[in-house]
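Heads up, the chain below is alone and in the form predicted alone; it's given as structure tokens.
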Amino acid sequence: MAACGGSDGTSPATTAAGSASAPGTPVTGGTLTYLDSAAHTNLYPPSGGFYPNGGILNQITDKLTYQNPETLEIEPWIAESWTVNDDLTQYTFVIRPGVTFSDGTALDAQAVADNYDTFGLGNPDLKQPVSEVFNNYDHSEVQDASTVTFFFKKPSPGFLQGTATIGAGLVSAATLARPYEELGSATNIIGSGPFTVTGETLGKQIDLKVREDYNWAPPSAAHQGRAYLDGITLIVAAEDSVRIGSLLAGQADAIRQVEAYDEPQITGAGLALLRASTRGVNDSIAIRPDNPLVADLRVRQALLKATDSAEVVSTLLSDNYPQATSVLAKDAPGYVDLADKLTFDPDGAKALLDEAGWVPGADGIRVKDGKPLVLSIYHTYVQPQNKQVLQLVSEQWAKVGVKLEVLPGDAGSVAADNLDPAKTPLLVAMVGRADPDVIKSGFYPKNRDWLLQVGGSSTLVQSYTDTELNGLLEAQTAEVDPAKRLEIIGDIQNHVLDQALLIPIFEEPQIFAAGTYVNGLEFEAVGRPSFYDTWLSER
């Protein structure tokens, strides 16, 4: 990742890993005011994939291992060491001594086992779901107070990286004992991280306080001991102008989700603009073939050809958002350049629609068997300028005779409708993780199930299933040979585009901005902020 400007020698500047530099001698003290664009939803660690959730969990929980954001290598953290058997079905970890949760209980081998049994198997009684980062999990066995072994039904090559993800944040027994719905309150999350939650106004503000006795940061961290900050005040500010205005006025110290049109204000004011990659599936439109309007491969291929992602990037975004050249981002493990399958070709789109029997109607919208080719999609506030992106795609599709309705909606109706392929033939899709398993998270029926398949997340699907795709997804999660595993990841990307199941548009990073006096602001491997090494110099 490249620096995005704004560094004046005292302000944070991105490095190749997207972390902030920290010139000068760190000082202890002060409270950082951090503005996020959205409130968290639920802080059950496997729900940490939603960025506002992960941004909190990354301050209050630790992970078994640490993924170096520069090298992507897995390093020790709460686990001092580990061994893995040859067929990747058994992983044994030695737990660092002296680590405690903020309620005083020990983070020992039993605590790790209890966490992972919950994340790997789920807890139906408490409605806690299975984590999408744990594949083929079977059970744990505690060897002694500091040693735990995890067993898998089949090889699980992605497990070690999974132990470093937000979704594997370790929490106390008291937190694991709470029903899923109670984990929506941050005050109920007891972790071993460098900060603890001291107060919360649900949906508006969370107050974090430093743990004075914290002394178990990853060995490769810039420092050991307590975090430099005394605390963090996290405020939800949905309006872009409020976040930007607060930062420019000095009322906020750091903000997340700087839209492309606001970047010049940040750099023009000499503030730091920070880009952190998410290393996963690109910002895309997923297509649900169970909907009869898009069941024909030729129609899906036509939508792919009718989408001009270069125009989206040049019109609405900035250099921080590269045009997608595959299903995965360029820095995602297993990326294959498939740009030749994403060529903008409106004439080709029209020919395919003609061939499929969709003919232009009097109003320009194509018609077949008396039905217009009208598709709909809900825009989301989570992805960058998503409404504007979809509206531009709508204009592009209109030129080949397809009407795309971009819908607003409250969270409840959107969640319900997105499970019905008859109502929602299209879905905004994106997921980050620095491991090949990320591609399974999006498409597999028992994970996010973007395509909506039989046996997946919805009971409303009539018949659609993709056995070839599912077989490839399962095969890569159990492939012991790293090279063969990446070959399968390439096969998956080719299959998804050949079947026109996804329209990748752009690579989606996380964009932050901070004051010139904010030092040591870092990011984990897929862009969640880490304030452990952050310190404030004089303004």
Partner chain sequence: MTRYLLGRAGQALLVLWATFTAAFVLLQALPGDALLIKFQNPELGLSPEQIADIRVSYGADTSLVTQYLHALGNFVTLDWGYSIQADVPVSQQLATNIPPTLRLAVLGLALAVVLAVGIAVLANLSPFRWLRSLLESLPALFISVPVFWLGIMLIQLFSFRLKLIPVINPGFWEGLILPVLTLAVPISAPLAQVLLRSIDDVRTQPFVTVARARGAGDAWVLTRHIGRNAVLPTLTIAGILLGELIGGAAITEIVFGLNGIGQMTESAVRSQDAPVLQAVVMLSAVVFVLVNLVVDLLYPVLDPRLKSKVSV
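Having displayed the form predicted alone, please output the structure of the form predicted in complex with its partner chain.
Here you get just the chain by itself.
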């Protein structure tokens, strides 16, 4: 089944999932009750990275291209075809005729150009920010009603995949004309997707209704025409026990976010557990070398060696969360197996710390120049069982004489402190996107800047900068030859681990569950649900 599990097909839960592979003829009709664990925030398409946002946008917007979740190939969708110049600075798309937004306006070349100019350049007047996935965007030119060309300042090999992401969902002119601060209302988002928003109770519920005249699904979709469901009721249920209980009691049809310890409840009851890979940088701990405690490579390497990710996976998670074998997940483009560099080696860690001059103090914590080796990290509420994971890592590090303090925090302190390498030498890091550009998103100073470099997101950085890494990141974003590009992605993964800048722990999928009568629940390339092919059989 599509998108559930890796392209290597080894994911155990996928095979257990009965739903999408159930035989039978699709039935039209019915409303699906879908529970998410959090309310959406802003539905400006480039904000679609937040899962609850993506879960809505993926139903109500279409993309220029379609990334096949199985092959990761980019296929036609709203664009029938495209051409790219040799140095990847000009992309020309031919738009499919007859596509309309749900407000009746045409989705033509002009509409696409307007969308992309907004996403690529931002719109300061309306406070609309630039999209993370469009690198080096310059401008658009509409050739005729069905042809549009995009121009880039530098080669932009990641752009084609970018046109297939949630963040590039196409919206009508009426939506683009609204200021950013009005785009939190789902009813304001007009797309051309198979469903439209008909009602919203803020923070609680969204009602989606099928578009009867929808007839422009990607050619490789399981069917064409309208979606099978009449509608979707999306309800926010933050309590884990309420989501699981509602599904088991038959009050809900599908839910997002099943914690590893709840998985047996789902499988035990014979329901479908669905795993959707996010194909990006693994769930990891990023290290900020600007902090003097971790500036020494030997200390960072010691932390890497002291981390037993196998124990994390076996103790706290399930088979659905494979142990990390590189910076990237196995099914991410450009992945190279670097398991050799990630071996658990506490003795090696101790030796490195000794060598670096950190000697065990009275309480077992290593000391150098009178300073104890105490590091702190904020746990997140988004990553699976993050607090427990970090606490276990803390126990592992304690065995080699490093103290790791796992801090809770209000969003304000966390946002402020995480920009200060002196306060936070470590950061929980993870990002999903099915394109090599994902690695740049994480490390590049002008993007997420996990490592905190000079000239990046923080003004508090004293001196740290990694010119070699930045050079590799820039080179891959502008590399025209796909094979060479993947080669650079491999170099980046090697560099990050050789410099011990990141401690990858496990691959982080999205785990969904659904009733056995829910068929054809699919996921796009990075794990957002797609209800277009979904249908309900007799319960």
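Nothing here was measured: the structure is a model prediction, and the numbers come from that model. Residue numbers count along the first chain shown, from 1.
Colleague: Answer whether residue 504 and residue 521 are in the same rigid part of the chain between these two forms.
Modeller: No, residue 521 belongs to a different rigid part than residue 504 (C-alpha assigned to the better-fitting superposition).
Colleague: Through how many degrees does the small rigid part swing between these two forms?
Modeller: Angle reported for the domain motion between these two forms: 11 degrees.
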